[in-house]
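One chain is shown next in structure tokens, namely the form predicted on its own.
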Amino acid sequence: MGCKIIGCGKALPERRVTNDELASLVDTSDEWIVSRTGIRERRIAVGETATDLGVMAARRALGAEEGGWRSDAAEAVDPASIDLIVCMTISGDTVVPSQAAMLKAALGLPSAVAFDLNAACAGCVYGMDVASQMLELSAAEQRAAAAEGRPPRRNPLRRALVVGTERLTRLVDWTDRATCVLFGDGAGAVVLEWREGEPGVLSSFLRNTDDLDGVLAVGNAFDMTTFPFGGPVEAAGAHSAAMARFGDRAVATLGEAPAEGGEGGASPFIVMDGPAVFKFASNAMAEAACAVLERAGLAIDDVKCIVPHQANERIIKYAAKKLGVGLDRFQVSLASVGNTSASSVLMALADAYLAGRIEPGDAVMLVGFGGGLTSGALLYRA
């Protein structure tokens, strides 16, 4: 209760890159992809960072430049009035610093606390709830402390910046089919303020299932062609015991076979059992918004719009049936962006501030899922 959206953007890179395009690179066609996701184009980051696309959407949540909403559309809001930033993001320009540190050098925000946070595709949703959370308790903690007359014993917290920002084209392997023409490159951003005594988001879900197949992963490609303390095998002996729990399939495709330059021969790529994915990610959107639905108290009906992870048009449909809802109530924008990641949810909620489908009061639902596995909801009124 009181976590207010106060504003909200996103951001897109230049390049636009159609099915046809991809069609000259593997064999597809722009009627294979259509009917298979729902995906027309998507956007590609050729000169711009991860960086600049969060920064671009951050900028239109705030205010400070054109092309975002505002609940206050007069009134930008003070960049030192920020105290904290979460980055969601799977593709950051670098490991240290953080994409939340670098965000928040490039913005100017002097009092703001940065991190970052995986969960996939399902990072917006974790990273909303994780930032609500925390000015919650700031701001109970803010109140006991006036009631007890001593000093707050935790950062005040009162306004969050939460970003997804992702250059996933970066992890695509754009020989293989079945991945390269999913994925696009973007940034979504909200501002969080706590408003005591308002309603702002009435509940949570956040689930996650063991990916013991190896459905979806990406590993990591570390160089040790300067490690003394053995070969490929020996080095990545901890990589590859922590693999097999993922069965033989992720143990050859992940790590196993050494390559020049990487850990044990890690794949950098994005590597996905699609029919596996789309089984979970379908029963799972489902479980997460009955989930929240109970939580709050409240039925389907009630909700003005949900919105989805933009990863397949077939799984929001799927969806909506096993709801019981027509596909009119979600917010469906992949056609033009396909599925940004951890950026996703967050772009497709401007999409639906922007195109006047929220208004004040309206209890909205923002539901996703992604690798790990991961999924989850959260519920708020607007």
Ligand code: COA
Second form
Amino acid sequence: MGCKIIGCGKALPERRVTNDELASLVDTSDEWIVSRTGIRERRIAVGETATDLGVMAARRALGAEEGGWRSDAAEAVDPASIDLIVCMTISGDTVVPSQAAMLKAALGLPSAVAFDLNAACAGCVYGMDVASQMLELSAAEQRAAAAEGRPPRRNPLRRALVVGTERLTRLVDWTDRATCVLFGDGAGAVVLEWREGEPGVLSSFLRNTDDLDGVLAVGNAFDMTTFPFGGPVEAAGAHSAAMARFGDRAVATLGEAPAEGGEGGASPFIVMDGPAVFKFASNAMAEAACAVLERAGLAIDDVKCIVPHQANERIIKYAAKKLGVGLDRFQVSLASVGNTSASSVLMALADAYLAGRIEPGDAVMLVGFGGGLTSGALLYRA
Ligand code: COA
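Could you switch over to the form predicted in complex with this ligand, since the one displayed so far is the form predicted on its own?
Let's see the whole complex now, leading with the same chain.
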């Protein structure tokens, strides 16, 4: 309750790459990609960093730059009023500083506390849930502090910037046709504001399903060339899940010799069992959507716009069929951008606002899934 989206924006890199251009790199075709995924082209960050893209999306959401949606278009948000930045990414420019800290500095937000969140492609849903819960808790603490005549015991948080930014195409093996046709780069951002007494987030649902078969993984690209303390790490227990299918490729490190009997060589690239992810995603989307509806006491027909993770149009169609609603209720933006992981839902949300699909008072559902395996949904009243 009380947590409102007051601004939304997205940013894309300049370079457009069509399916036909990909067909000149790997053995694929426009027909195969469109019929299996719905993707026609994607943007690739060549000159832009993840920070550049995140800054552009955030400035649009804040109203500091044209091209975003704002509930009060007349006034830009004062940078000093942003108390929190949560950035969702798996392809940030640096590990330290966090991507959120880089955005804070680049945007000139003096008061914000900043941290990153990795929930892979479900990042937007997780990030929105975490940020909105922090604002709600802060409001409760401020009310209690005022009632008891004492200072708040936690950071007062009233406005949050939630940003997804990805240069995912740096994690793609451009010789692997099964994955390279799916992904793209971009950023999406929203400004959340706590408004006491107004409806806002109605319900949320988050789930992590153990990826016991290692259906989706990206290894850490550690450089081990100066590491003097021994050979490949023996992964154990749950940690070995990603190795079950992909051997040492998923969790080994750059410069490290392959484990004995291993497939050889570390991979910093996305490795994926497409059909298994497809099956998980289709069911997980429907499960998360039903859960938030039940928790909010709403029916699917009460929801004006559903904004799903933009991985594959067939997955979205499957979810629509399971939920018993037409595809026209979903914001489908993937044809021109592909799967932009933790940016995708906020980018599509910006499209929905800019197209006038969301009016004040409408119920809106965000729903996502990703590696981990993560899934979740968030229902809010605009
Ligand atoms: N172009 C042409 N052929 C391709 C291809 C490409 N880009 N990629 C794979 N193929 C081939 C395969 O090699 C296979 O050939 P074979 O039958 O001779 O072995 C055939 O197409 C079918 O492959 P398959 O993987 O079964 O296809 P699919 O219908 O399941 O579609 C995906 C593949 C990846 C599009 C689909 O599984 C998918 O979208 N999965 C979800 C992925 C996802 O969303 N990941 C991100 C999660 S956040």
